[in-house]
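Encoded as structure tokens, the following chain is the form predicted on its own, with no partner shown.
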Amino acid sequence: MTDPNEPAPSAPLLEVKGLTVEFRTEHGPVQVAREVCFTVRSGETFGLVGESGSGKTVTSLAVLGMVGPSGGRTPAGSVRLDGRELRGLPRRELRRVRGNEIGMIFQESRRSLDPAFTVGDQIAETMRAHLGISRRDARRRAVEMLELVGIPAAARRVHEYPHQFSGGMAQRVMLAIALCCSPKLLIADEPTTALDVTAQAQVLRLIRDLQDELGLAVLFISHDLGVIAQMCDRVAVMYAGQIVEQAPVEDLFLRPRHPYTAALLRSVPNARDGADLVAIPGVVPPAHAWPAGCRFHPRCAHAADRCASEAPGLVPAGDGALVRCLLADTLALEGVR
């Protein structure tokens, strides 16, 4: 029985239900993500993790309505931001949402910055396009944004070009662009992959600090479980275009419920115990050749005969967790302690 004095849980800021992404290929229409469901609450960091090819990035692009230019479409599902359905919005309205309400940063920031314009011009142009402010106000705000993301001598560096910034500083510029219109949600897709470990730690700390300061929700996408453990409150594990497990981050690391999650954890280097790494055999299959039954069964050490023919659903597994495994109730999988 619920306590009537307890406040009702707030509605999620981002709610993704049954999202399916399809591309036209030489093999015909291919679903690269299928029936993806998750929520992101205000102020939290929700992680998507998995190997390359698992569907993480294409899911984030579908949330943003950006799969069309690559020949993709979303034939099914719902994407709601603050209760408002984004699928089906006119292109112009979606562009407003992407600038004003959702900010984005991606890996390899140098490819996202225009080398022909100063970083100040690029920040200012974003604000002028979405906020309608004057050129002078936009330039002043550009300096403030560079200061916010910790770039020294911002009043001088606002006039510099992207090639004059290190990888870590260029990623800070991208963060300034993503946040300059005060979005509610930040989507960070592998934002530190191309950085050295020192720059990576600085950028991750900056994202956390800005999240606390601005009250941001963050959808954080990574293949790196160490980064996910450091950054996220809840996490969904993706494999072959599907979410196979979802749980609070500490619970997922201590008590993985899906064999794929447990295998990912065994493949992470741990300097403390010196244990040998255990690689997952095989590779993620191509989207046009997903196996029947459980999509992980050809690589799974625990697979039974039924796993090759029965497709498991994503079902509750206690303590706010979900799992897509026919054998989850019978497995005792080892986590990281």
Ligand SMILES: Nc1ncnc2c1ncn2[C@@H]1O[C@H](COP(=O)(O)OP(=O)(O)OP(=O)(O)O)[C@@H](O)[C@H]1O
Contents of the next structure:
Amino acid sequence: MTDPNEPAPSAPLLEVKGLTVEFRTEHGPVQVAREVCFTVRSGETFGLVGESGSGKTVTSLAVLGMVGPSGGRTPAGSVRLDGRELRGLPRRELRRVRGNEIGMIFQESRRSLDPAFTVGDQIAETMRAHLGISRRDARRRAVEMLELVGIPAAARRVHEYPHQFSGGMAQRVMLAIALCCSPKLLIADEPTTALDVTAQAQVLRLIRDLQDELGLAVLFISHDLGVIAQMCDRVAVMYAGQIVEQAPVEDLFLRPRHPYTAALLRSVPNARDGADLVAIPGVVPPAHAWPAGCRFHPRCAHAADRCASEAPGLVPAGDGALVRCLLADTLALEGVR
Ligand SMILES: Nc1ncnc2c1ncn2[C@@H]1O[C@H](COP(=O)(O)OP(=O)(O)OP(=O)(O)O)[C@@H](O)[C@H]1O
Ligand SMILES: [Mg+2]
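For comparison with the form predicted on its own, would you give the structure of this protein in the form predicted in complex with the named molecule?
Below: every chain and molecule of the assembly, starting with the one above.
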């Protein structure tokens, strides 16, 4: 007989359901992400894309149980890793999960490196805290980790301090720390946004290579559709705290189903040869002022009267895609090749 507590072999590695994030603000409690649902399968890269303020970072922090320190809470939802519920776990246990099972890397994560300690010490400390290995083993493994993330002369550089590393090299150090306890999932929130073009390309390639080599799953967050196209297998598009479309990456670019996705695609340079860039009119409204009905309707070129009052659900739209638009069936939106 099968154990009902064992996840089925096809179960996703990460399963997020109905996740809602709320902050107390001067406008009262405000839900900055609402009923977010997605899954990340073993070995795949799942992307979250959307304009600034759409709720990508708060969603990833909520997955990690980390909205508390910035004054937020997750009043609803479920986050399962390998079938195990993370929401409601004691803080200590969550910290263990964050080191051992989920690695994280952020934009300008150099700021989370301690300037007073060598990078080797910082990698070794993480491994000692999470894996309980000896100081000597940890030091040896720290050099191996720096080699793994492609830092030249690792045996020497392990003794250097964070300020001695360029932005790109510092992101590699952060990757070494994120991966040193062999997590199954890496959460990468705009990991290359602060880097120059060359360093960005190198770090993205590194993440892809490491993913192949280590069989990692990645939750990859970016506002940059070009980067998303390079990195991801499946993508969810966020707008105003909600997922508005989700699809396999090629499908999303070729055949967007939500007017917001189509508008995002048109607003990106190089996305369409010869086509004029069209900025999306207006901005993402602040979280306390998200409109009734479809939250995108004030900026939508296709909006009908009922879009102002009827809130669309996220519904299946064929080929594994989901869309949150009342008019999705009637629109023929243009994608990019
Ligand atoms: N600590 C906080 N207190 C109150 N509101 C917050 C807090 N952190 C984030 N928010 C609000 O939550 C919403 C979503 O923010 P979030 O940082 O997740 O956006 P994002 O999609 O990651 O944007 P970006 O591309 O700029 O990183 C925004 O309206 C933001 O102002
Ligand atoms: Mg963010």
